[in-house]
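In the form predicted on its own, a lone chain appears below as structure tokens.
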Amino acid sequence: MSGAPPAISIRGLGKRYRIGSYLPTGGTLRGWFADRLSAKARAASAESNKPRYIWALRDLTLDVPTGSVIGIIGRNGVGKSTLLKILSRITDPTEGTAELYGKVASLLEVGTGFHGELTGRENIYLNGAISGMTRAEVDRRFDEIVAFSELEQFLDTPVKRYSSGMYVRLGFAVAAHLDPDILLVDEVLAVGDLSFQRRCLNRMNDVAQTGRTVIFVSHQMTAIRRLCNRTIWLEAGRIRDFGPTGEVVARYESESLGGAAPGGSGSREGAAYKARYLSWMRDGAPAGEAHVLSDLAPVAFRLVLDVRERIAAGYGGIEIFDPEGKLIWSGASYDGGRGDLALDPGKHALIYSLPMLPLKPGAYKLHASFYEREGRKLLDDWWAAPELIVSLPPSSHPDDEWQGILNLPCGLRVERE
């Protein structure tokens, strides 16, 4: 796809906006009072009659290729909304440039390019025309329109009485359905149900299919690591990474939590320890890859515990913890009939195997701890830094969502009875 035209070409683009603004209200003797009482409030403060600004996007510069789909992920307001309007040509940049090549649809805010005063019908219509097509060309389409949306009873009814998640259904139908060169689709998509959420997926991806650029924006990371091929993880207004899909949402699923996992440091408070872990890595790995899986191959986790007075029996323990902080795998250097561990002062290495370890993309924490067998001393409690990143390409068919936490390929045999 590397070799494919830009659908987007981005060059130095940024947006301000002006903070603490005031505009007169005016038009009114309830404005007039209003706008005395405000000014006096400001002049009491020399600091509030200064402008200021912040930079909702800075610096971005970037090229979309024709028929790719693209995710755009970040916390609220790093600059995915403003990025998104900018595109549509909702507002204008304050500095660079963005040129689009085709026609674009977009669906970013409920309600956006619908008159409320107007029936379903009409607004299909009206859609069609802002988008650049004639009134036959929706007419081939409305059909389609119509049943996506299964708002066929609520068609001749002004859209101000349509609930949020009508107007979502119509407003993504229409846009979908008007054969765009360009979708554009902001988090809008949550306020529908589940079931319409998943319809709305297979049709972007559909349209992808074509040969259509798409640009997702998503909280949902299941949804982008379905969807999309490359995602823009965006980050105080400038693009922090850029990427395949699976790397960079697991790179971000690990900073947004923080490194944070369930319990505490435990016995590493303090300098004086008798045993503590010092790093680990996958055993064997590449350069560029001690904390990264990328296939099912069998895996072996190296765990370097320093020893600083002599063990006479001890044993360890290992658990992996999903992004959300559930436990889903947990060993013992013990398993196996293994007995207790003796252990000299110096560094040791505890590796840990496992046949394969069949997990979808993300990041997940290792939890490491190691005992004295006397009283069942607890000597180290560790959360393994850096986190396990797992960017392995789905084993299911492409067009299914990830269900579980395994990704764990599936064989068949056919029979006849």
Ligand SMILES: Nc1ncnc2c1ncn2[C@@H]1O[C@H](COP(=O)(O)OP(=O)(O)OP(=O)(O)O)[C@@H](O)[C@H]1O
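Residue numbers count along the first chain shown, from 1. Fair warning: this is a prediction, and the values are worked out from it, not measured in the lab. In this text, the rigid core denotes the largest set of C-alpha atoms whose superposition between the two forms falls within 1.5 Å. First, how it differs from the form predicted in complex with the named molecule.
- After superposition on the rigid core, the Cα atom of N229 is displaced by less than 2 Å between the two forms.
- Superposition on the rigid core between the two forms places the CA atom of S131 2 Å or more away from its counterpart.
- The Cα shift for V69 between the two forms, taken after rigid core superposition, is smaller than 2 angstroms.
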Given for the second form:
Amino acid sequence: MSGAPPAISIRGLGKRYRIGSYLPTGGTLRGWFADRLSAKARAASAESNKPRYIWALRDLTLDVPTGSVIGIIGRNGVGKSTLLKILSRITDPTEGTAELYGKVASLLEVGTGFHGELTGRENIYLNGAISGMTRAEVDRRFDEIVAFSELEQFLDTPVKRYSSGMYVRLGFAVAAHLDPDILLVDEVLAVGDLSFQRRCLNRMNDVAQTGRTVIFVSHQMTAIRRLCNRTIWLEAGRIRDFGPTGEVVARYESESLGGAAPGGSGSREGAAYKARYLSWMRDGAPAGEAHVLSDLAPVAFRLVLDVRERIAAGYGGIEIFDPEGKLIWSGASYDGGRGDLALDPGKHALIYSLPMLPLKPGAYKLHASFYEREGRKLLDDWWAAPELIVSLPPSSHPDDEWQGILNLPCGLRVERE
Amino acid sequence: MAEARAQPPAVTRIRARAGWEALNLREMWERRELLWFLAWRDVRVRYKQTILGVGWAILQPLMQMVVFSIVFGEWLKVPTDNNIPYPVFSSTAVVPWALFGSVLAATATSLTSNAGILNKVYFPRLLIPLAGAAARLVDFGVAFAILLAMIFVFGIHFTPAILLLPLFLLLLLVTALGFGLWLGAINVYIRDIQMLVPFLITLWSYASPVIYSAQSIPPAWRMVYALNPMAGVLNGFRWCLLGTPAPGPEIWPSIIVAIAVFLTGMMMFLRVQRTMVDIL
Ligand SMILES: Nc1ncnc2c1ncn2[C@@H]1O[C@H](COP(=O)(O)OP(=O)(O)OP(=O)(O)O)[C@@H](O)[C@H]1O
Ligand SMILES: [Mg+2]
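Based on the form predicted on its own presented above, generate the structure block for the form predicted in complex with the named molecule.
Full complex below, order starting with the chain above.
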């Protein structure tokens, strides 16, 4: 994929906004006159109008290969829409450059330019023209657009009589037939009923399948996971994380759900202790995926336990919690009649293995403990860091993707009885 | 479509632009259909749900003509050139003036009133004021047809000068757009402008030969008076349609001012358009 020529190449892009009033004196003549006439007003307005700037976007450098679908996630106000506005040329950047190769269409709002007094039919033409279609193109695709919107009966009704969902349908139907090389989509599907949302996602998926490049901003992680190969996590105008969607989204979710502070297994080796967990990883995981689970194969968790004094009889426990903090599985070293462990001083790896872990994508917390048999004394109790990132592709029925607990593909055979 | 993809793709380069760079005539030409659609939307929306529809386009100048004819023609006996009957003399200016006023007002407020679109999608920004102006031409067309009928009814014969009328119409549009772009660009930052515009248009009409003849201006002041491009435009209209004396050298200040305002207005607009949505 990285071999594909870039569709978008961004170098050091930045956008600075001035907040507060743009002009001295608050942008009205009254303020201007007040300033001329009174020293007090002048001093007050000088204070309140000190230029204050914020960088909505800063130092963004990025290459988007042709044919990739990139998700952009991040909290409110981190610059996602700003980036799309710059890429779609609605506003100039303050610094840096971007180059886009091919025909660009943006969908920052559904039904831009719709006018309530005009009929559905008229608005299709108007919105098409505003979004970059020629009249001939709209003519050619008119029937498809109408079919997609499912609003045949309402074509000659003024759009102001539409429900908000119908409005969105019509707008998206036009946008879905734009046929660009690069499509920029901001959070637009939030309205509209579920079945329509699903059709929109499918449609965007189709667009992506045909080798177009898509940049998709959304707060709906379901949609991001469904559509995007790679995802950018923006924070305060900069790229916080960029990588395969499953992992980035999981890390983002874990942090927004108030998860443990990220970071490696820090300095747990300090004070005096008898036994303590130091780190964990997936046993036999490929490089760079030590804390990531991306397939349904057997899994093993390798917990490194540092023992300072000999333990004649001890046992360990391990638990997995889902992103909402619900316990989903726990095991212990003595399960299955294995009995207690005798450990000499030194570092040991406890390897818990499972036949598979069919979890929905997300960030899961591991918790490990270690006890001495005598007096059931707790020697260590550790919320493992980093978290376990599950980035399996969702395989439930799309309608119920985020319902349910297990993430398992199902087989089917039909036999004659 | 397939062949189109095979060609090397069009490249869009994005960076902080300087003023004139933002003028992309080729792109405007490619999007000319949008100009039409935006103008069509303006016209359509304006008259939808009104009973008179396009009738409103003529009602306003018509009422002006009647009142002016009675007050200035009958009662005050304002002199006209070549003894042309006052109603047709003033109407020949009232009709283009109505076009001027509406294009100026539409251009001055076009950016703020289309903020919703400008904020969400890119197209050559200049199309917005141009479409506003184009939409007013529809009204003008209707009113102009009535004017021609009126001239005919009053038994005035057209002269070959009528062939030059498009030039004066162009001068009118250049003037209206030039001032409109200036005001529109400032209005993005200072909304007081849009309050000022109607008042400005009324005042300006007194400084232009609408209800009176430019011949009434003392000769010493004619050149100064001609700095008002609308003086040149209205004299031109009267010359082309009514055969009044041809505009002399006073036409040049009008043309020069109009072009200067148009070019600087354009420059202002191009400067402002780069980041105006940040404020809109
Ligand atoms: N026109 C503007 N003038 C001043 N500040 C602005 C302007 N537009 C955006 N900002 C600021 O820039 C920052 C980024 O805004 P942006 O709209 O890109 O956020 P976002 O990531 O799209 O947020 P959301 O998830 O809420 O849509 C915000 O702090 C916002 O207040
Ligand atoms: Mg946004």
